[in-house]
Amino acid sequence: MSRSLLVISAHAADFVWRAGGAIATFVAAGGVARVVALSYGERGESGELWKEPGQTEERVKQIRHREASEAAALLGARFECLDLGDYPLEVDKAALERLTAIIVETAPDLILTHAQQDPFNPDHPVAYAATERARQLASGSGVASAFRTVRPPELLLFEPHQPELCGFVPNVFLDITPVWEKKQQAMAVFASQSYLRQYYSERAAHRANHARRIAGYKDIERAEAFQRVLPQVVRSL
């Protein structure tokens, strides 16, 4: 049976910059990937789109939906958005239940989401907290429960824009060299944000440099960094 990956993203485009390589790698290995954005980032991260005269929120969301779906498709994933609003993103009880239901329905082996803190983004920590809570509710903490639960998934956090200020300490470096072209194509979808394309391309090269130094694998040219927050349970070291 194929392995299952669930990416929970505060805004529509986050998953591309931060986990595009991980998604493509997962899919290339036969896995199934699903991206759930909590909002379109229509207010806080669509400044370029709002420069167009007569722009409307509805249209911004449509554009973001189209772009994110296309980028997800290039990476091999399915995209959907809960459209909860951004700046501020708020996850109320009903939204938490939807998220929990998504985890139960998907039964992912692995969940990727944002880091716990971010002093320069009010929505990312909200996404983290909602994901963390939904994960626990969906898995019933490994204890027999009165409700339907899934096997507890792994949880990894993706790299925030200013890692040290977010308390992010990477403990997993993923080699994305084989899927690098796919990630570039997905990033290229967001035409108006070319500077982020360059930033995250260089970042992938830096993380590869780190990975080479840590482990000595000389063939890694691009990498993504993650922070695993739950213990691994393994059969061998």
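Same protein, different state: after the form predicted in complex with another copy of the chain, show the form predicted alone.
FYI, this one's just the chain on its own, none of its partners or other molecules.
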């Protein structure tokens, strides 16, 4: 049975910059990946699009949907958006129930989402809180419940833009060298945030340097960093 990955991002493009390599790596290994954006980022994450004369919020959403769907497909994943609005992103009871239902439906082995803190983005911590709460509800605290539950998935946080200011402590480094070209192609799709391509290309090189030093693998050229939230359970050391 294929392993399943669920990526939950606050905005439509977050998954590409922070976990595009992880998604492509997961799919290349035979897994199935699903990306759920809580919003399109139409207000606060689409500055380039708002430079166009006569731009409208609905058109920005359409462009962002097209970009995110194409980027996800390049990585081997499927994309969907709950369209909850951004700046501020607000997750009410109904939205939380939708997110919980998605986790139950997907029954992921692994969930990737935002870090718990971000002093520069009001929506990212909201996405974390909603994901963590939905994960707990979907797994029923790991015990039998009066509603359908799934086996507790692993939870990893992807790297925020300013990790040192977000309480982010990377303890998982993923070699994305074999899929780096796919991530580059996915990043190039987002004309709405083209200025981030160089930043995340450089970040991948920096994390590769850290990974080489930690593991001694000389062939790692690009890497992504994650923070494991739950303890890792093993049957042998």
